[in-house]
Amino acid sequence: MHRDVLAPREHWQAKVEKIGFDWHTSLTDKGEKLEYWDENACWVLSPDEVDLIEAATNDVHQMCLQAVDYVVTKGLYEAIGYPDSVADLVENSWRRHQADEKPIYGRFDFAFPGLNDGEVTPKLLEYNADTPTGLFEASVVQWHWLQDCHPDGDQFNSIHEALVAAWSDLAKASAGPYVLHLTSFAPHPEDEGTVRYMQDVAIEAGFATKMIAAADIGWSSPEDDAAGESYFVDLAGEKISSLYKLLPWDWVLSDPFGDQMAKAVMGGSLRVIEPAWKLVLSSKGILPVLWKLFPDHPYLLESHFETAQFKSGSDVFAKPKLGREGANISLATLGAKGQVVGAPHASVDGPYGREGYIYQAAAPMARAEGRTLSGQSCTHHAVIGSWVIGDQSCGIGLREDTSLITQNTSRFVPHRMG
């Protein structure tokens, strides 16, 4: 595994632009110009590094839904940073899992510096369940960059074809027909665009769909219902009964209307992608309890509630249970008693952290010198964000920055295989 250095495609703004990718390059508080896809680089895998990817993918997935039994079984939802009050929402979306709470998708992060020293496995960072970004310029945008670049190369990459796949057996598990509605925050060009790419996919599917801010949803008055009944609407006044949502579950459940999304979901007249058992997931409270069933994997870095628990000297993340996008993530090194030993090497600011933290040990990264785009030297270090349909691994992108903590600036490198 390595980072070749390239020359960027000509006018290539303009090429990611005419396939739907327009938020590619933002603006910093400073007003200067913030590139979020960067072509100027890529990183190539040799197919065994690949293999060994899409392995802890799989495995991790099945893991990862034996720590969801066990999060349920043993009620550990305050451990996790929830309030005991998601109980019986997880619980009844989770019994339902096999039947039809299946998920669509999910992104883990890993850490894996591939096997230029040897045998190193990839090591679980996080998973992002509930509302993963990153998956328009994985799928689409570095496939596009792959055929003009590398037209006769190969990519980690079958991520639409799955993605058609999961909603297509959606749809067919479904008593249809009717239409999905797709919902995001509004204006943010990021999560409007991943919800645009996920509605083309439906549509490709099978699903009728409409797209609706989530400002707009609306919930009805039971004089409006021949049966008495509430429900939430668009604007057009339509019933509401297939939701995909890009926004975080704990979030839905804090909002005002959070009581009556739960009980919709539990009594069968609302469906939400992702479904709500995902919350167990979405915590990174799932990471100490993966540890705990499963001490010493080889795809899994020591995991702790509390710093106690790690040797003298460890190097040690500390991250916000609900936390997202790098916020509130600090590195540092651990005392004989867990205490912070000197200034964090690393840390991010953010709004969260009052649910608790968990603790995480360090693992290698993948990692280039190089330079920065306003040509300054730099480490570059990369996590890979490895992609799982339904339930199996379909593809990679990577994120870099010359942090050791990927957060919201950080920038999409496209991959090939070599």
Contents of the next structure:
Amino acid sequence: MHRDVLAPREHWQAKVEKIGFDWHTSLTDKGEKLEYWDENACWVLSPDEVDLIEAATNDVHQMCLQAVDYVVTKGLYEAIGYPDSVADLVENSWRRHQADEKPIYGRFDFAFPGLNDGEVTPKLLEYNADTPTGLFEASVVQWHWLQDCHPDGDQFNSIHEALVAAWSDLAKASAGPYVLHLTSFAPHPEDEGTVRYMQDVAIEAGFATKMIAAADIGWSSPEDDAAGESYFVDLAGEKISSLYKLLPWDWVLSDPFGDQMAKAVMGGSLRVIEPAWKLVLSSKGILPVLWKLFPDHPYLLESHFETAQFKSGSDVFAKPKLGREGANISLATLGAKGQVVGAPHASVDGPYGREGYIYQAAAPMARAEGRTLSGQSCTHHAVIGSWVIGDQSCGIGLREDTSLITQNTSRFVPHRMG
Amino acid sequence: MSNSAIPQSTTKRRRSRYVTTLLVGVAAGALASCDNAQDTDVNIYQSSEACRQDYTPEACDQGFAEAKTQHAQSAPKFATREECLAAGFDNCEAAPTTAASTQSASGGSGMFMPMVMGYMMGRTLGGGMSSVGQQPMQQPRPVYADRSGFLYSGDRAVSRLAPGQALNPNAATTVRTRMSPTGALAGTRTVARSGFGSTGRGMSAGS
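Please supply the coordinates for the form predicted in complex with its partner chain, as a counterpart to the form predicted alone shown previously.
All chains and molecules follow, beginning with the one already shown.
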């Protein structure tokens, strides 16, 4: 695995905007342009490395399903950061996970320096099981990049085909009316872009679709309480029976309509994608649970709820159980009793962490010496985001940062096989 | 020399064969203004004769001949009829020879594809006032169906027949490609809104 420095395509901004990618560049707080899509380089992976990532993804997915079963059976919700009140919903949804509560997608983030770094395996950093993003970039934008730059080349990316198949299966398994509502916050270019792509895929799979902003979703009840059922509606008053939401389950359940949604799902009148049992996997509390169930597994990193369980001298990341996009993550060296020795090596601020932290051993990542876009020399660290669609590994997207912590400003860099 | 018409794929390809997106709601912020503008009703004609109910015979014949060629080029191909049937299609036929594959002695390409079921056209705007034969005709798209009633054109699904819906052999059949609001609901109801989206506002929901 190595990093090639490249000249970007001429007029690449216009090229990616033409396919609907309008969040390729963002602005910093200081108003400076920040390239999110970065084709000044690409990562090149060998077929053996891709095979290894695929195997790791499929295995870790199966291990995660076992971990959900363990959490549900033992009722370990508080340990992973949730109130016990989520138990009924999660158990109800999990019971149907092989029937009408099947998953569509998830993204595992792996640390993997490549096989040129010795006989190493990809190590799971975290699982974005509920609201993974970077989907359109991986599935469509880097595919078009490959098509333009290496038309005969290959890429570990059949995400689009797998997504269409997953939504078709969902449509064919249901009795109709094959109507899907999709929601996210608005305005929010990146989240809306992801939802728009999911809408495209659902249409291709045979659904009639409609987008609605989260705040516009209505709760419709008969004025005379005895006169009929209550349900969610869109702005035209049409009943919402299947809802794709790019909103985390833990936020939805904290919202004023959270109880109604839980009841509608449990009563079978509303299907929500991703299903509610993904709540368990979207907490980083699942990482110590996996380590307990599969100790020393080659695809896992040592993870605990307490720092004292690590050996003295370990480099360990602290991650909030319910954090997102690298926020509130820090890296430090631990002493004999789990105390932090010296100053943290890296840290990112953020609004999370009230629900507690988990601790995870640091692992070598793909890295390359290079230059920033402004020309300073630096080390690029890449995290491999590996997509599981349905139950199958089917492609990757790489996020790169000069920091050891991947965050929402990290750049998306395309890849190819070579 | 290897045959260029059929890919000689010995190593496993890892990339999607195709990635097509419809770009439905291109403008950011489109979420806030959902209305009926996304409705798309289309007509499907099973034959040139059905088409002549609405358009001139010349336009129908020419459009359908072109659509038939397009179907032969764009429909999925299978090595055997059995494979085609197993993919979920009830009616499969031999794919005709194309310029790119002229090697088969039987005159066909040796491949099979789902049989074309009809030709799809967007409904003309306005309607009502124009008499038969005066409407400009769009290029029809060939449509084929699978056993579940999903309708496809080329390599993509375009619609689905309603349960029990069959195509009218003599005139246009209207199907819906997107959602249409069902209109007013019976009974008096109250609707509360703004019940989602307050938690985490201002942060990205993605991870």
